[in-house]
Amino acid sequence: MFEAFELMVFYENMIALNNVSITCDEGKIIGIFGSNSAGKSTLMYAVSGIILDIKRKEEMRGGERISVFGRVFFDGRDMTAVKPHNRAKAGIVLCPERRRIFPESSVLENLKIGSYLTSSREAKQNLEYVLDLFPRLKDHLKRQGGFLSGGEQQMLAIGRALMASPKVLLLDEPLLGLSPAYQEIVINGTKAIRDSKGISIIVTEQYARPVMPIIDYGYILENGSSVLMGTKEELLDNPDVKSAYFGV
């Protein structure tokens, strides 16, 4: 199980995350949904451990000041201490928003990064489940990433998440820009990634259309503070998530 309580971070004096709790069960997909500036990303940096990569920078080169508060456990251990990449290895994976591939490498380049926390043997098992799960990527291993479209990018992304082997895995805004032919895949893809490793998935979104149908629990996110949540059922008969996200 995941759980993190009563997040919050501040940039300097603006708060961009206001006392969040989020739980995950295993093998669960839930959803978080909110309009640009809702906190997403920023929940997401926290329960992953980025933002404290990004308060030490911060710190280093005497920019902005960031404070973070609030809790995040795993399977019964305390993370909020831990490093990111600490949290990686435990099976805290993130694909974040706009995909952030490496350009210049190639497909295979992308997805073997992703490998170096995991064995050689379990780095080949997760390609071939990678290649399975989206076999557009077998025409491309040796073209770069930057010349994919902006489908097989996200492909790739969560590909290279999952090269990782993780346990918990988090998708910032996946369908970011996509067609729906390609929202199709990528959600297609996230169920089958659940139903097939158990993993469970934590997914932004800022319209929750396309994700719902797959969700098991939900939150909404209004200036960085969760004033929803519930199952995708009960998201659904509700009449202000279906005007603010559905347009109904």
The other form holds:
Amino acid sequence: MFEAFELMVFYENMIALNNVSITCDEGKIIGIFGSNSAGKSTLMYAVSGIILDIKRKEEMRGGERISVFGRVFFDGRDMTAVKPHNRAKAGIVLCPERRRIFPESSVLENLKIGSYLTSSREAKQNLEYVLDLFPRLKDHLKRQGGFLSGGEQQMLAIGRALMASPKVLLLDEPLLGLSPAYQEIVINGTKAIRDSKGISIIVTEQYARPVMPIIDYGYILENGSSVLMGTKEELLDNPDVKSAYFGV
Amino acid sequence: MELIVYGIINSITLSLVSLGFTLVYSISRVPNFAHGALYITSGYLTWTFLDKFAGFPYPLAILAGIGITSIVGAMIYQFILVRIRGMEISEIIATYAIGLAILEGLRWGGLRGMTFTLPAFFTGSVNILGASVDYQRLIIVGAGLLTFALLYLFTRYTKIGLAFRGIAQDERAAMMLGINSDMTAVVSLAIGSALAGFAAILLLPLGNIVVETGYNVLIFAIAVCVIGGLGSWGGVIVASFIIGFAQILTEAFISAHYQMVVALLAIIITLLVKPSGIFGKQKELEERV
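Can you swap the form predicted on its own for the form predicted together with the partner chain?
Shown next: the complete complex, the earlier chain at its head.
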């Protein structure tokens, strides 16, 4: 249902993403693992279309030359040239790295901004769902987003993405800098989103261990190339993966 | 007592003048240096409708003037700014050039002398706390407060207003949620220009429509925004009151000629003491997180 085909991204002459193809079937959770600078965020930007905006801004400034190749398909539609806000409209919603919540808006307002694309009735349902999923947000509805803790911000960022009623939810390093307790909340939440709403989820992470239990299929990126892919069991059995990503 | 009444009126006048500039900057990060030109355009258009077509009703002329100004603002973005978006210096140069072109074009087209005036909405005056205030100024105060209230409600409770707030804080994060940043920028320029036009319609009946006013308006708007913190709504109100009262006080105790000096001096002091302005709030938050 969702397919990125032979994606290649260059920053100037540096290759950030080399011939990466990923597929995500409906209702599946896909994991993408790799160290820093392996191309995880670039992949997320390419898939969500943000790369097109970065590219356009750089071109106007006369800055870095960014080249993007490959195609992105979603529900049988070719999304390769579709702008990011229209991809969000089609159902591809990115919850970005480092969360990027709106710091001056209250928690409630962050969520309301997230519901830009949905009808008011749908927004109400989504809000209820998000607050059920992350009850902790209920206690802080009036607080400014910038003053939340990292874990709370992450819950808010995921909640805000859910307010847009995504069909494919892209989570870029959702566990970055979180305590183990919050990591567990976020991981359980991610699984709950898939189980209850059937939303497909693509999640990137540096450390595979906390995410591994919930994924159906995984890819491992190294220096921009996808070096290994397989189901959860296949990845867990691979000795290279074990040593590199689990520290065994 | 008189000073306080006049100070409040002057402050609200200033905030009305700077609202459009702040709105555009806070949403699309475009420093709209054509602000003063749009202000005069709206006044001139309204005058044209009244003068050239006899019997044209005043309210309709006002609506047409503001409407066309807002379309001009939107077109400035759609055709020019969209190509240089994100490069502040180019944006300043482009908008300033457009502003110059409009203002000097109007001057060249015959906007000279003292013959261009808009009628006051109501004539007459009333005595408030020992100060004589004419009705036009009362309307300005009322309209200023109403505009603030409406803008507050608009940005908090409407979908497009919330999208504005999202875009203003993090453009790309808002984009990921399906908000079209070009669309919000066009709308913000349209609304900002309409606000400039609205201020012009309210304020111009107090004087003549002259090209110089366009430049002065721009300088006042920039002064208010720099002192209050660029893109901050609370800052606009506070800074308007600081400059507004400072101007009235210098006028009363020194000389009316120093009004502009006060505004410029305030800019310099702010830049020396606290460059981000009184409410440079965004940066403060970023540092904390």
